[in-house]
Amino acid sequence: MIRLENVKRIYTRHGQTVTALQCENLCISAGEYVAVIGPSGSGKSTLLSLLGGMLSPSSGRVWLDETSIYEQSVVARSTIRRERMGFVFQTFNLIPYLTALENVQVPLGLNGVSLPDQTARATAMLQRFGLADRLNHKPSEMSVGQQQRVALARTLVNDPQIILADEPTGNLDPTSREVVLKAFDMCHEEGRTIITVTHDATAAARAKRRLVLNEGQISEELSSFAKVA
């Protein structure tokens, strides 16, 4: 379970204090599929970064099960992210000089997996996303949709319990978007926790729970996505 307890994130801009996020209590149970929706600048990416151990709150605690994430050392937080979380970004963050296969092997190498096992697991994951004929292609040699599928394969290859996605379908054509959303559906069926930030009504509708963020305040969705996006 992930829990926010009296969390506040404050920025100072041009001498003014801005509250990017304020949340007294938020619980996300293991295995939930949650979409976070709301207008630009409402705090969605701030929330995702806090949940992912990448942005410490100004006050309050972020819990992962019985662990208060930001009371751990930087090394311990990095280990939590590497062993339990997978991240999907709109910008993909693929390494441009590596092939699709090599990009997917990167997290396996960081976890000490042997090279033969890296190759076998990365190949199987790319085949799962219909990229068997793109193993040796670099990102510049693939379409946007193919790059996102490589990024998703890289996220899933270490079998993370928690998937955090920031606008994962934002730049995709309808076919590639459906591939990504079907992968999320499957991950949810397998019992993984999925938290996705999105402006995409189709993507939000696939989630089983929707949170609305507005001016840093979180609420459960009470109306249709179209009325809050």
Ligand SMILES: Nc1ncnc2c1ncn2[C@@H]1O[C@H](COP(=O)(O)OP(=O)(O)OP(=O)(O)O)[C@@H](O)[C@H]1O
Contents of the next structure:
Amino acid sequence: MIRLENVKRIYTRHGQTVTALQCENLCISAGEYVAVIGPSGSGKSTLLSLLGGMLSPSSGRVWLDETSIYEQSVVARSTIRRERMGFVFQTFNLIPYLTALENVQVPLGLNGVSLPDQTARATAMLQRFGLADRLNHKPSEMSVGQQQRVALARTLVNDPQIILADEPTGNLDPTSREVVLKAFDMCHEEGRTIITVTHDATAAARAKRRLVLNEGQISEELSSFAKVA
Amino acid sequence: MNLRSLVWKELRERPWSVVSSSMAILLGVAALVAIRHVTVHSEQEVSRQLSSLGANILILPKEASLQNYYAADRNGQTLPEEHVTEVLMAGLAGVEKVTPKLSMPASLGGLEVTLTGILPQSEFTAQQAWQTAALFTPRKHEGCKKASHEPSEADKTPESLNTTRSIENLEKNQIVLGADVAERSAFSDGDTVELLGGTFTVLGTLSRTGTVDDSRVFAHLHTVQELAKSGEVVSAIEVIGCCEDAAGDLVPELSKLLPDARVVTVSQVVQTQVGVNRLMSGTSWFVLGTLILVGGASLASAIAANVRERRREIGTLMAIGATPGFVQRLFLMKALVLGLVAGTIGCVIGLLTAVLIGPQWAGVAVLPLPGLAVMAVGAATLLAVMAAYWPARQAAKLDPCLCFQEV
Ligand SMILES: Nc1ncnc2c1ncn2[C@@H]1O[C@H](COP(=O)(O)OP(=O)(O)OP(=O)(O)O)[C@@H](O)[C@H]1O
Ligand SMILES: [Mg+2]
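Now show me the form predicted together with the ligand, since the one above was the form predicted alone.
The next block holds the full complex; its first chain is the one shown before.
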């Protein structure tokens, strides 16, 4: 369970303060599939960063189960991310000098998995995404869709409980987008928590719960939207 | 995938940036290692010359230049051989041995060598006049270290040319080869060789000394004079004094005796070398300072640029769960590898340079000094890691939210 408690995030730039996010109480239970929608600049990435333990709130607390994560050390938050979270990015963020296989091995390596196990698990995960014949390709040698599949494999290889995605389908063609959404569906069936930021209505419609962000304010979307979609 | 393979794969991806970022360190280490090697050996050479040739005196033609004690006779000028008799007849205190030498370039089966005619000690004892002169020799100083006139067993082997700079017996048709000559000409004991139109038998070969003596061929003085049609002349007369006190009085006395010659001691000759050493030593500290400044700064800026370039990668690694410490180590390890590799290559280049050009540059043979080499590589590595410390810390402080930003 993830909970925001009176969280406020303020940015100060050139003497001006911007309230990027303000939230009295938001609770996301384990296993929920949540889409976050909202216009550009409304605070979606700020929300994900806060949930991911990467951005301290200006005030308030972020709870992960019984832990207030910003009252932990930076290293403890890294450990939480490493062991319990997976990230998906709009621009994939693969490491350019590593092959597909090596990219997927990175989170396993950070978790101290032995090299043979790293190879076995990463290979299996890439096979699951139909990339068995691309193991030794660098990101620059792969199509955009393939890159996002490598990125998904990297996210899931550590078996994360929580998946945080920022516009995961933003750069993709319909076929590749479907691959990503299918993967999320499957993760949902496996009982993982998914929080995905999206501009894409079809993608949002696949989620079981939608949050709307507007100028830093979070509100639940009417569930009728789900029926329409 | 671990820290080490991440560092390694990133380095392999950009070999040219690796070369450019560590070039200053590489060159600095190379220069430092070369200079230090030559300096250390040159200093050892000076102290070796001073201790082994402490009481030795050279009588040279007036115009001869002074660079190196061992090469002082290769000056092209000559003295009359009579001076040898004059020195012996004068019966000066502290004269142990007198060794006249005549040196000239020659070709041994196509190999350039220095042919050195030397008068064996046995010929002095054989000549009545010198025998008599020896009777007039005043009693030696108290406390002389090199006591005996009697040739020891070791003095009778050709190797004595290296150890006492003289030889007891050498027939007119015999030669002794320096280590370099023996090695390169492939002649060995008992072989017959042609030299300057004469035929000789190889009596023996000398062990390596690291001096110009290695490229000499020693023959009988009078044979060399005959073959070269030079008349009764010598290039240098080496007077082996019996102790250092004697050397002090001997020089002015010899100068008085032979006004047309130049009389010098080892310490005078090594003055030039000491000067060179001082210059080299100063230079090496200057190089060290420059190495630290330029090498450190260029590596620090290269690592800083690398951090800037890889901001998103760093953010992503942190999002995946890398700790700030891991990110810092990523760049420190990269610097460590760069420092180690640049230091090692620079050290090898410096060593080769010193070994190859040391003999010409400073007139000394240079052998690798493992301690110095290890220290240079260690210092380069330490410098690289220290230079990368600040940029690596900056990398560790980067905001992981960077991973959500567009390119
Ligand atoms: N580092 C920062 N410094 C100052 N202001 C910031 C910073 N990051 C975000 N903001 C501001 O906070 C607000 C929310 O930003 P955020 O990136 O969360 O929006 P977003 O909903 O993700 O937008 P988009 O859909 O374009 O990605 C914006 O007004 C933005 O200008
Ligand atoms: Mg955003």
